[in-house]
Structures are given as structure tokens and as C-alpha cells.
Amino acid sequence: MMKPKKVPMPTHAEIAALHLATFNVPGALYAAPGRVNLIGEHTDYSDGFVMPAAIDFAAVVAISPRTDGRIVANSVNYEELLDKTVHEFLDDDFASLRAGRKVHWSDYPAGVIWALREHGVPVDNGFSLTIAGNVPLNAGLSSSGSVEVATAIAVLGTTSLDLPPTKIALLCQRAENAFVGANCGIMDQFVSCCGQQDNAVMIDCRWLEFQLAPIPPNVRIVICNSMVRHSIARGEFNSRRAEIEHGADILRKHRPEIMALRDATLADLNKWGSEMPPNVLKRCRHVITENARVLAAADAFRVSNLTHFGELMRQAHISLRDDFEASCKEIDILVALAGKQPGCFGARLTGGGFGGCTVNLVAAANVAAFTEAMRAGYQEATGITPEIYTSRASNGAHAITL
């Protein structure tokens, strides 16, 4: 996949002006945020619980309808303009993706438009799109999910259809699973649709129900990007998912009501875990204990018990490191450094793993000192300068009024 060029994120007004200059018609603007997962990693595809928060980094899409059956998409980040018929943009690219050929930034908006059309949303007259974003790429912060959701609400904004946020999230997940070919769960798209200011969102991934978990106002989310992404990540992710499904199959032989690991308990593992290969047993133990940690973390936020929340984050990282084996030395260095800093309540790996980012809950008054210490300490330990982002929980997808 081609790499984006280092271009500054334009303002909303600049995106609107660029769209007008490119297509000679004004565009309506829509935004959808990326996300960081506070706790609940690798549980969503087992029908489990997760607790992400939308962040104040987002994808922005300007859109205007066409009448010539073409989709023309302008990527600000990649500085590329694509002009294809609806048929070329959707069907031909889909065929090439299934054959394992080219991977391109346009796969994400194309996949969403394909999924919307499959659902009955009228798209055949075409659109002009201008797409920009500032969600860091390859950092586990769901830059792809933000583009998918922003595209979906932009296309829907040109129609009279009003789909509920949960349905939009499901269609975007289908786009990434079936069109792009990434077998993700529902978390990224769901929180991008349903995030709320100053709240984490505890999602029940089986029933697609959610509860808000207020983040105390004196706390900031600090994201430390290790700047590494190990090449084993995709293959290891797929193997972890297969191991989880294998473990669920073994438990289901004894308890048929277990549809996914969401339904299993540690007592089940103690009773029948001896039938599992050691790696499968460890993966299942992570998922089962992580689900319990998410529920406990939601309770901790409700009573503003940041000490307990931070302890749950610590336990979650140990589980990801030792049972799920999804961490790496750079991430472990960041977590250890964070644990030594005043005002840091908790730190852990966030995202798929094998690199990427840590998420840290830090007292607002300590953010500047925390950031400086993390940057210096990580660079001294690894020779790598990290990128560090501070965010508050933000609202989900929305139209932009200039």
C-alpha cells in the first residue's frame, strides 16, 4: 500500500474550499473519530466486552452528489485523485482484492459504498469525495474505522435514509471484513459512531448495547506511540483468533451453551483446560479474565476510583503480555516507564499489539511532565523518539457546520 505524504491536516474550512476548487460544487462535511481502547483487548470477536473512547483525532469527508455514475475520490493525505465509474470503483476493485492483489487507501471508502449499496442505499449516481484525516496511521487507533464511518455518514447524508448508529457500525465492519479483508470485530466502528464527549463507552459486543462510563474531568488520555510495528502482527493476530476459536470449540463439547468465550468461565478452564494445547489455554484465559476486568473497570469509573481502574489496566497488560503474548519489548518499556511517573494512574498496551501504542490515564496537572519524561526515557532506552498524543474522550460521528 502506498504511504501517505506528510501533509498537515487542513481545517474544516480548508477541506470545504479544496472540495469546491476540485469539483466546482460545494460539499457537505462529515467527521468520524478514531478511538483508543482503555481496556478490553481481543475480546470483541468473542462476543465480549470492551471499553474504548473516541479520541479527538478524526477523518473528515466532504461529499457532493453526481449524476454521471462516477465516484471521484480525492485523498488529501495521499495526494491522489481517483476517478472511476461506480462499477469500476466497487466491483472491479472487490474482485482484485479477493484475488489478493492491490491494497490501496481507496479500499476503505469503496468497501463502505459497496456495503451500503448491498444494503439498498442508492449510490449508483455517484459522488465526489474529499477525504482527509489526522488519526495516526499504523498506531492501533483505528484510522481505517474513522474513514469508514465518515464515508458512511457522508453517503447517507446525500439520501433520505436515516440508519441507526449501530447499523452504520455493522455495515462499516462488513466493509472491512468482506471488502478490505481485515477480520476485525465491531469495536472500532461502533465507538466511532457512538462515542460521547468525556465518556468511555462500555460495549457489549454480542448485543451491541453500550453504557457510558464517565471519565473524571481531571484526567487525560495520553497515547504513546512506540513507532514500531512488527512484521509478525497480522499473522500472529490471525493465529490468536484461531486459538481462541479452538478453545471455545473444546469447551462447547462439555457445555453446548457456550457460543463464544464470552459464555465461558475460569471454572470451565480449570475443569477442561487440560484438553487444550498450552497456547490455546493461555489465550482463553486472557479473554475470560479480560471480560471480567472490563466490567470491573466500568464500575471503577462510575465511582471515580482511578486507583482501581489503573490496577485493572496493569493486570490487563500483564495478561496481554504473558497469556495473549501480544506485547513486545518496546511496548513493555513504555508501560514500565509510565508506571514510574507521578500522576499516572494506569498504562497498558492498546490495540492489536506487536507494537503500536500504549494508553495511559494521567492526571491533567501532570500531563506535560509525563509527556517529557516518557519521550526522554523511551528515547534513551530504545533510540526511538516516540510520538505522544493527548486527548479527551470525544463525540462520535457527526455533520460539520461551518
Second form
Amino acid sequence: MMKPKKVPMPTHAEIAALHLATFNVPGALYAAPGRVNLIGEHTDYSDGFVMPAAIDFAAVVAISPRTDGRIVANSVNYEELLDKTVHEFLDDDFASLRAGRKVHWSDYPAGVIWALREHGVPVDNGFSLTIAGNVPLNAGLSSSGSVEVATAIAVLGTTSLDLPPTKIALLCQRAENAFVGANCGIMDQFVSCCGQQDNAVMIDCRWLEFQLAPIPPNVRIVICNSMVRHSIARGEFNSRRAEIEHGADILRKHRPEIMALRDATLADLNKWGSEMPPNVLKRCRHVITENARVLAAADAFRVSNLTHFGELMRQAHISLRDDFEASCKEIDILVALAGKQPGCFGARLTGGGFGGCTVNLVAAANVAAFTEAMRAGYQEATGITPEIYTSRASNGAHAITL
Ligand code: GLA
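Okay, that was the form predicted on its own. Show me the form predicted in complex with alpha-D-galactopyranose next.
Below: every chain and molecule of the assembly, starting with the one above.
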């Protein structure tokens, strides 16, 4: 994918002004956040449990309807304006992606408009779009989910249709799976739609139901960006997913009621795991134990037991590192460093893995010292300057009124 320019995030008023200057008509503005996952990694695509929170970083889309059957999309981050017919923007783009072209920033909005059209949403008259975002890219914080959801609610805002947030999340996931070609689960798009300020969201990815998990007021979410993203990430994600499905198939032969790993237990694995290739067994063990940790973590939050929550994060990291093999040396350095800092309850890799960020739960009073120690320690160990963000849990997708 081409590299975005390092442009500062414009304010909402600046995005509105840019839209007006580019297209000569005012645009309606919509925002959708990225996310950080507190616990529950690689469980969403086997109907399991996750506990992410929406973050203070978001994509913003300004939209105005057109009548000439064109989609004209202006990316602030990539400083590129594309002007194509709806057909070229959606169908030709889809075909060239399928033919093996590399992913381009416009594939995310195109995929969403494609999925909305497939669902019967009128899109053929076209749109003018201005797209900006400040979710760090390639950092495992779901910049793609934020662009997808912001585009979806923007396009829906031009119609009289009122789709429920879970349906919007599913259509965005469909865009990423079928159009862009990444086999992600539902977590990112779901929390980008349904996030709530000061709450993590415990999502049941089978029934698409969620419960809010209030983040205790004396604790902050600190995100440490390792600034590395190993190029294997995308291929490994898809192959992990295939391994999980292979494992579920083997268990299902013995217990047909196992629809997905969510239904399996460690006892099942102990009984029939020997029929699995060793890697498949390890991947399944991660998912089964991780689901149990998410449920325990939700209970720990409920009674503000941060020590227990932190211990579950520690175990989750070890499982993701050793059984799921989705960590890397830079991330392990960040997790180990965090474990030594006063006031840090827990730290783990967050998101798809193979680089990206760690999520840390840190006592509010210790955040400044934590940030400083992490920056210095990581720099000394790797020569890389990390980016460190403190985010509160924020609201999900919404229209912006200026
Ligand atoms: C990526 C995917 C999510 C989820 C995580 C791992 O972020 O988009 O659906 O699978 O990885 O937990």
C-alpha cells in the first residue's frame, strides 16, 4: 500500500471547509473510532468473546450526494483525489484487487459502498467524499475499520435508511472479507459502531450482543506503539484462521454440536487434540483458554479487581505469544518492560499481532512516569522511538454537528 504523507489531522471545521472548497457543496460529517482490545485476541472469528474499547483516534468522512454517477474521493492522509464512475470505483476496483493488485486506501471506502449496494442501499448516483483520519496506520488499532464504519454511516446518512449498528458492522466486515480480501472477524467494526465513553465493550461474537464493562476511574489505557509491523502479518492472519477452522472440524467429528471453537472445552482438546497437527492444537488451546479469560476479565472489571484483570492480561499475552505465535521480539520487549513499571496492572499485545501495539492498564497517578520509562527503555533496547498514547474509551460512530 502507498505510504500516507505525515499530515496533521485537520479539525472537523477544516474538513468541512476542505470539502466545500473541493466540491463546491457543503458535506455532512461523520466520525468512527479505531479500537484497542483489552483482552480476547483471535477469538472473534470462532464465535467467541472479546473486550475492546473504542479510542480517541478516528476517521472522519465528509459526504455530499452527486447526480452524475461518479464517486469522487479525496484522501487527506494520502493527498490523493480519485474521480471515477461508480462502476469503475466499485466493480473494476473489485476485479483488479481479485487479480492480485495491492491494497490501496480507496479499497476500504469502495468495499463498503459495494457491500451497501449489495444490501440494496442506493449508491448509483454517486458521492463526493473527503476522508481523513488519525488512527495510527498498520499499528493494530483498526484504522481500516474506522474508515469503513465512517464511510458506511456517511453513505447511509444520504438515504432514509436506518440500519442497526450490528448490521452496519456486518456490512463493513463483509467489505473487508469479500472486497479487500482480509478475513477479519467482527470485533473492530462492531466496537467502532457500538463503543461507549469510559467503557470497554464485552462482545459475544456469536450472537452479536454486548455488555458494557465500565473502566474503573482510577486507571488509564496506555497504548505503546512498537512502530514495527512485520510484513507476514496479513498472510499469517489468514493461515491462523484456517488452522482454527481445521481444529474445530476435527473436534466436530466427535461432538457434532461444536459449531465453532467457542463451543469447545479444554477437556475436548485433551481428548482429541492428539488428532490435530501440533500447531493446530496450540492455536485451538489459545482460543479456548482466551475465551475463558475474557469472561473472567469481565467479572474482574465488574468488581474493580484490577490486579486480577492484569494477571489475566499477562496470561493472555503468554498464550498469544507461545500458543498462537502472533507476537514478535519488539512487542515482547514492550510487555516485559511494562511488567516492571510501578502502577502497571497488566500489559499485552493488542490486535492482530506480528508488531503493532501493546495495551497497558496503568494507575492514573503513574501514567507520566510509565510513559517516560517505556519510551526510554524501548529506545535503549531496540533503537526505535515508540509512540505512546493515553486514550480514554470513547463513543462509537456518530454524525458530527459543527
Ligand atoms: C484483527 C481483526 C479482528 C480480530 C483481531 C485479533 O484486528 O480485524 O477481527 O480477529 O485481529 O483479535
